[in-house]
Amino acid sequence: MGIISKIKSALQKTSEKISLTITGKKIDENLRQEIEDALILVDAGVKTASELAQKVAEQKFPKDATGVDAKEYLAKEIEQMLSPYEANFFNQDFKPTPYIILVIGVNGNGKTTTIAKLANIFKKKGKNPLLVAADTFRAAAVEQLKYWAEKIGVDIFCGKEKADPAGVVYSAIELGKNNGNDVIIIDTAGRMQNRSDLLDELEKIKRVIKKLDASAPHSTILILDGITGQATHSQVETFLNKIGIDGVIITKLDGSAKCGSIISLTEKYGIKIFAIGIGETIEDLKPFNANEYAKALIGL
């Protein structure tokens, strides 16, 4: 499947809800209300849904226009809203070396698997990535990262079980510098945003990284689960205020009917969308593209 086909397939559950509402209907006040309801249903947010539906209502369409014309107009509006937050994470030089990436997020959001997908992309770009297993309190997390490192064929650094995560990160970065790893990707324990002690530990990891490189981490990426819809807002707010975020990667869009949450996230927090996960294979991590997303979301 091509990338557009994969994105359309991933967003099918969401687009079906919108398409069933819009396609083939006349453009009138009833349709405006139905568009608003459909956008709320897919977690685009009440405010955003109302504004988008109102724009459709105010647009001067030809007399013979139908819901298909409304869909095309709606997709263009959504694209314009999202374009400022479109950030192709992989389209950069990744300097200085080593380029240090701190990956954070709540357990179950797909963090470790996303790290593997990132490492696979870097390797294909000719980089020599080092994975760091800093979730030292969950043996399963370390083993999962070891599995992916071996499968992809990249380096990994693991500390002892229950070792201080910040200490593991310090040793890993020193090793990466000595071994010539040009990208270092750090996996951290899944943080519930209401656990202040664990968030403090993340702050400690950032302080330790800065001791080795004052400009690092060069990217702090929050992994969000697309299935949770509006629930992602509280995670973004906490991590943004406490740790700082450069951008987000949204996973599991292929299993979600709430893909409209990307719109409300960007509008509320102005957060960059680095990439989206649209499947389970190692290749299914794609740069976020506002045009492709908008069309797939509306079912075009």
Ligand SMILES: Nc1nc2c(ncn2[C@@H]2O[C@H](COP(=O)(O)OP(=O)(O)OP(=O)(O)O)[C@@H](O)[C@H]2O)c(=O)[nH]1
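All values reported here derive from a predicted model rather than from experimental measurement. Residue numbers count along the first chain shown, from 1. Note that the rigid core is defined as the largest set of C-alphas that superpose within 1.5 Å between two forms. What changes on going to the form predicted in complex with this ligand:
- In the core-superposed comparison between these two forms, K60 has its Cα shifted by less than 2 Å.
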Second form
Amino acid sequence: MGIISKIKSALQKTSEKISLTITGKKIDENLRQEIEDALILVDAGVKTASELAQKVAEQKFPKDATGVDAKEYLAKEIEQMLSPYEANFFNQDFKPTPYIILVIGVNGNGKTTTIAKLANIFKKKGKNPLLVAADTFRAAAVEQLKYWAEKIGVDIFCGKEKADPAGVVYSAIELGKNNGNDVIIIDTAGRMQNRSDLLDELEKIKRVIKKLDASAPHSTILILDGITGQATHSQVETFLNKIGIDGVIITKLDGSAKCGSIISLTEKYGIKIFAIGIGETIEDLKPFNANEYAKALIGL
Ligand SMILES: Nc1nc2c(ncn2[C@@H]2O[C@H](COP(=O)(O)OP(=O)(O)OP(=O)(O)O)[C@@H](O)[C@H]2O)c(=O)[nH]1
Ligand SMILES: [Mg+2]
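Form predicted alone done; form predicted in complex with this ligand now:
Let us now look at the entire complex, which starts with that chain.
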């Protein structure tokens, strides 16, 4: 299934209405309102929704314009807003080696699954990744990463249960360097953005990484759950300020009715979107493409 069909066509109802209501050169007030409401409903944010609907309302369409023209216009506007944040994470040479990736985020957002998907892509690129199970709080968390590492056929370093995560990371990087792993991906325990003790622990992990390579982590990726919608803002804010992030991966967009939140997220924080998760299988991690995303959102 393609990305477009996997992301729910959240605005489909409105876009159907567009074809009914556009009669003259401009859309009418009712339709402007409907577009705004629909964008709010998909969690694009009130301000963004209103601005986008206003742009469509101000646009002069040709006499023979159809609903598709209005939809395409709206999609183009959304694409333009998002394209500065389109960052194909995989389209780089991952230097220096080992290229160290730290994966962080709130419980259940999809960190471990996304790491498996990343490892799969690296393996296909001919890299030799090492996964680090630094979520030592739960034995099940280590087992989960082990399962994926075995399935994909990549190296893994597991911390003992209740071991100090920063210590695990230290040993893992040393091992990775000796073994010639060119990419090291660190899985961390999920932590709510309001747990400052757990955030301190992440800071410690980062300090330990820097001891071994001052330029690392080369990428700190925050994993966001696409279902959460605009509520992800406080997560971004905390992790950005406290730990620092280079980009986000938004998961579960295959089942989210709040896909529009990406628009307000990028507008507000100017963060890069490295990739999107669109399913639970290993293949379901795709580069974020503003054009495809905008079309999917509008139902084109
Ligand atoms: N539909 C769908 N499900 C996903 C996606 N990514 C992850 N999941 C599911 O979300 C659930 C949680 O994923 P995990 O990878 O365990 O999340 P986590 O962030 O590691 O969780 P903690 O370690 O508990 O903090 C699992 O059931 C995954 O299969 C996605 O893109 N789409
Ligand atoms: Mg996990």
